[in-house]
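One chain follows as structure tokens, the form predicted on its own.
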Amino acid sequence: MNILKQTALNLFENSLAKQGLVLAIRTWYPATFYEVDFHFPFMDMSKWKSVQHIKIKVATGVYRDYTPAGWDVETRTCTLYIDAIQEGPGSEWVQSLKEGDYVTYVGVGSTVHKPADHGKMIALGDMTTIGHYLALQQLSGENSLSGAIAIAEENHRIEFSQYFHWDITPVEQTDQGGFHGITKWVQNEDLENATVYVAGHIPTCVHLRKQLKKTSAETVRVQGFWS
């Protein structure tokens, strides 16, 4: 990295950066999916009305967006659910984390996903969306989600079913974004008067949106994460 770029990054971080503390780490088997509990002392969670994303520093000059889920307003704690199956700086970062580590983040922002005013809420995506939809469920209160999340590893699908008590089905992922597994699940569902949330792999989100427009779904809200 050249000196000018490094200087600009240092100024950026010095003006915006805040720190969080790693409280606990839980790993699914196989170890490509992580739950990390954080304390973010400078983060005001009291006014969140939609799903948020945190921009976290994972390497020098490299940031990744993660969704806070299961947050507690008073203690300013939350959990990040991080899929590390793809090689890259984000995966290397979460695999290196230890309890007691400090992390740097440079902001929290809203996504387009927030609870629907009426009707059913149906969530569709790949494993990168687990934290995202847990956050949407928390915001929704008693209006529970249903839907399907595509997961490649069989043991991860088993852990998902055992761990989360909600009406979202883990389906087998046979392609990069889980398109075939999700569309197969959708074929048997009544989408009338439903708000459908689509998130995850961007090309898959685009294809799913086109498919869903042919159904009776009232609204389709898309939030792409990765490509």
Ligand SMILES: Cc1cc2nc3c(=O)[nH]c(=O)nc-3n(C[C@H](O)[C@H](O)[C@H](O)COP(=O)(O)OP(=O)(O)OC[C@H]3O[C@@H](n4cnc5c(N)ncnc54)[C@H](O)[C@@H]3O)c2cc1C
Contents of the next structure:
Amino acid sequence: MNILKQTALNLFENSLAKQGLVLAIRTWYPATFYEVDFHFPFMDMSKWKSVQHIKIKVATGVYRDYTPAGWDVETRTCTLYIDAIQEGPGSEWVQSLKEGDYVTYVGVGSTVHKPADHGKMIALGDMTTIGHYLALQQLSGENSLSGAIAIAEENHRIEFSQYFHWDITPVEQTDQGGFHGITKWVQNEDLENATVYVAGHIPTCVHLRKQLKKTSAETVRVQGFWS
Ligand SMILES: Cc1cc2nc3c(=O)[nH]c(=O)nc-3n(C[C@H](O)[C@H](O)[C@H](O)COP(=O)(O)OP(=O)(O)OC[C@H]3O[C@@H](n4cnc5c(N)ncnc54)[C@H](O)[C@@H]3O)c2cc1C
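One more: the block was the form predicted on its own; return the form predicted together with the named molecule.
Every component of the complex follows; first up is the chain already shown.
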């Protein structure tokens, strides 16, 4: 990185960066998916009305977005659910984390996903969206989500069913973003008056939106994550 870029980055980080502390890490088997509990003392979570994302520093000059879930307004703690199946700075970062580490983030922002005010809410995505939909469920209170999340590893599908007590089905992921598994699940669903949330792999989101536009779903809300 040249000196100008480094100076600009330092200025940017010095003005915006805040820190969080890693409290605990749970690793799924195989170890390509992580749940990380954080304390973010400077994060005011009390006004969150839609699902949020945090821009975290994962290497020098490199930031990745992750979704805070299971937050507690009083203690300012939350959990990030991070897929690390790919090779990239984000996945290397999460695999290197230890309890007691400090992390740097440069901001929290809203996504387009918030609870629907009527009708069923159906959530579709890949493993990167687990935290995102746990957050949507937390915001939705008693109005529970249903839906499908595409998961490649059989043991991860088992862990998903054991850990989360919600009406979201882990379906087998046979392609990059889970399009086929999710489409198969959707075919058996009544989408009348439903708000359908789509997130995750961007090309899959685009294809799913096209398919869903042909159904009786009332609204389709897409939030792309990665491509
Ligand atoms: C609003 C928002 C919220 C997000 N929330 C989360 C979250 O809570 N949890 C989470 O895990 N991710 C989340 N993501 C996605 C995450 O930021 C990206 O997947 C991230 O780019 C991965 O970073 P990386 O450095 O490991 O890989 P990159 O350097 O970005 O990518 C390296 C290569 O791996 C591929 N790739 C990237 N991600 C995956 C994947 N999951 N599976 C297979 N191939 C992949 C890319 O196509 C690329 O070829 C979110 C993204 C956004 C925009």
